[in-house]
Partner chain sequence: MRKRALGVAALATLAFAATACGSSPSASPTAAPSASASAPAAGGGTLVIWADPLRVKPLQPFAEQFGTENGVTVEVKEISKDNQMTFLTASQQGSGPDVMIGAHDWIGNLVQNGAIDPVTFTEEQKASFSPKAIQAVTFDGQIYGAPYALENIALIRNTDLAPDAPATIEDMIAKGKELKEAGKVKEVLCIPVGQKGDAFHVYPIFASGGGALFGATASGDPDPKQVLLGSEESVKAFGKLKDLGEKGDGALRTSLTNENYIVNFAGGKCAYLVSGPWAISEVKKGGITYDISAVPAFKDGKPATPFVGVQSFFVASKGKNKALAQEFVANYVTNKDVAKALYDADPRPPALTAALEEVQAADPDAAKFLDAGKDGMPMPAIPEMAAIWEPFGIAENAVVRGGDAAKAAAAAQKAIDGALKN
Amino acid sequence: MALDVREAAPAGTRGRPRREITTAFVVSRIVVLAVAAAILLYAVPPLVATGSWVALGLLCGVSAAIAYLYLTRRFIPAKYLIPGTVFLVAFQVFPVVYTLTTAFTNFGDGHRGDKAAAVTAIETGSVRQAPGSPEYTLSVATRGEELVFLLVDPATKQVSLGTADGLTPLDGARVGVTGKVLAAPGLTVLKAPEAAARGQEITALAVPTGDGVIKANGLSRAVEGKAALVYDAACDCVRGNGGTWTADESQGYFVNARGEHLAQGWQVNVGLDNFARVLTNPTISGYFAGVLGWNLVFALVSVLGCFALGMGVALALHHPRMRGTRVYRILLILPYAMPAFAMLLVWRDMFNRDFGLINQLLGAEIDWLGQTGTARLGVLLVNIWLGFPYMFLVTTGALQAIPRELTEAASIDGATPFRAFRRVTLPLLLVALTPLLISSFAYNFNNYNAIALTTDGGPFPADSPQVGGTDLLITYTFRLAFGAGGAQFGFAAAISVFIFAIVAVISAVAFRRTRKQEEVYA
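Structure of the chain above on its own, please, the form predicted on its own.
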């Protein structure tokens, strides 16, 4: 179907030349259709290879709907709503839903796959070289997309092909002086850098034999061994090493009689266990209230400090008698234009007790980041320094939208400049900027970089190495979920739900008060 551009122009474009409008419509349609076609062509092969027929059908259906929508003359509003809706679902709805569903699982290190994958990992990971078994010279090759082993028996010089299905003799292979296979019919022998790049696949590949399995020992040797741990489907347990570990479906582990479990488990639904752990585990709940209190103070002081400083500078530069405002505005924008992570690292070094610039200027030896009070003051000052240019920009724009006649009328009525500001300018500014202040509060409530790149949550007391004096909930969560115990995505998602609920409640209350304020000054 050919593109038909004979459609009513949207509002706001009727004053533009028809040729310009037509060109814009054609280009936008071509871009949307090209992106949809590219995604379709990119996603179809892997979906077919994995047999994901439901996802493939959904993808084809969506692509067909997009093609019909942008090749027809009808549904003009939908042509503009669909792209925004797709991005909303992809980048907002899906991450939120995925986080919520993950919070009810034990997903994390040791629990990333299903039970069958866990059994395979346990058995292959427990393989030990059998006494007297040969040590093969190993070459790694590919057969299409499949990774295979080329094994040379040092005693008989026999070349064998090793796959996940077993070991078979291989004829026609060319062996070099080092004993490694250089070429083989129908196979592509990988060079050392190529094999090193696929090291995880090589380690995971196990070639079954009659007495055990052959596993790679580096990139040049392979040995035959037996699994010390073997899964027994009759009892749904793992036996070996003088013990028995029975499957516990509620935890996703194989557990023995003493309550000890194997390191490898599988992903299961744990219900509300992650949420209960946050509330009942004394290691976590004992510090939660304190961290939350400092988190609220950090977010509020950061927002109010940035707003007060940015508004004060904007008011000064907005004064009609002020000269050189362009130069001042350029200079004030510099902190906002600099990469935040680089500036945070610079400020961290400036606070250093021994060679920091601040102590050198003051002639002091203050351990700014080694004491809780000074560390909190430091991160607040740094965050305000980074954030006030943004408030300066938005306040400057809002001030230009307030008619000067209002302040002039207040002055004629006898109001002092401060009273005119408090009664006229500030309420109108708050009506326009309150949504931005709320969003800034939500951002600073989860401002991971401001803490991680300056104090890393410290200082840490000797009796509590898990929580520091400047930790926010987000940095505290990261340390608990991704610290020495490995990645615990399910647990991290549960704490993220708590953080989301706190921010959502505060934002909802603030927006409700904003609507009342708008009604007063409407």
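All values derive from a computational prediction rather than experimental measurement. Heads up, when I say rigid core I mean the largest set of C-alphas that superpose within 1.5 Å between the two forms. Positions refer to the first chain, counted from 1. First, how it differs from the form predicted in complex with its partner chain.
- The two forms, fitted on the rigid core, differ between these two forms by 2 Å or more at the CA of R143.
- Core-superposed comparison between these two forms: the CA of Y68 stays below a 2 Å shift.
- With the core superposed, G179 shows a C-alpha displacement of at least 2 Å between these two forms.
Can you switch from the form predicted on its own and show the form predicted in complex with its partner chain instead?
There are no partners or other molecules in what follows, just the one chain.
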């Protein structure tokens, strides 16, 4: 670092000390830049394919900036700041901004694409085969550069030429046994691979007939069909099937006079609707207080339980007369090292009333996950079991940093061990660990896995299938947003904003208090 600072100094009159350029330095720089360039290059084809020119421009700009930054000798601090900033933007700022913007839309099932996509889907989905029309055997040919269809009516063996202008009878074509045209005068019949290569043109070609179009159905058949529903740009509506559906830009649906809508909708801005729904919907606001209360208890008890247990064990192993600490440490880290997903499922099965290990060991008949009280106790136990090794690890670390002389001094001053712990060790520990406790609280407040994989929110009372006894805000709202009504990303995003606000307020208050505490200890 010191070298770099000197490097950054303006070129003086004297020969300034230079960083020695070794082969390793050059090679490593090339490798890092090449990897960066490779990653950026990798992103180019999909962006080109989707025509995202703005994103592509951004990408090029960023690559140029990175290349410039690392190939000059200037901007030393930026060299260190840029990677962190890029990751911060990519993994923190972008998701937050995206969530916020999504919260104002109706993005979700039925509203995933834009209006043009919805219109296409409505029209293609409504194409019905013209009654009584033949199912042509299709061969694809070219007339000069133009792609044409050779259509054989299987009943009459009549060959027709289908172009964008219409259908005309064709004489002199040779038809093979499968009904496909082998050769035709003036045309080049395409072989299967050649036809497959022009798949998009084949899909696009529509041969107009009396009141419909003949379109390819795969590469070897063609049928005459007609779209029952057609979009009319003049009235911004869809007509057909004896009805008119007018575009409603506030809902993102085509709606008819009776208020019914077509299945395919599009994404629109709904303003504050999603937020209003969270606040006014009786199934959400009605249960909110109860769920929030249990959620706070769950997060608090999880954190304090883990901390108390982890710290207790750490203190015990920290005691100078303790033997075999290494073995204990390895054993204690086991729950932490196991994949939590698998462990949660194992615990769920252990709590089973008739087949679970716990009842069998206790010889009991307790329906652990079937009653609110025991289910809550169960998830707390599981969560503490999973979480305390982490607290044990960090407490052990923090304990090493507290000089033993302090407690020894306290005992010489006549303090009991408990008093010494209470007055000396614990405050010093807390200074180091409070930020961790707060972040652990925020984590447990949104601990989706612990609930979803053990009780899945249950048990549910007979009269309220929406909210279960162990539901946290996150599991409860996940069910609302992704359960019954299909995926509702916009609504889910609005709920995330609320949950974020709750966690942020609690954390902010806690951090403020910690700062005061530190002042006291200091």
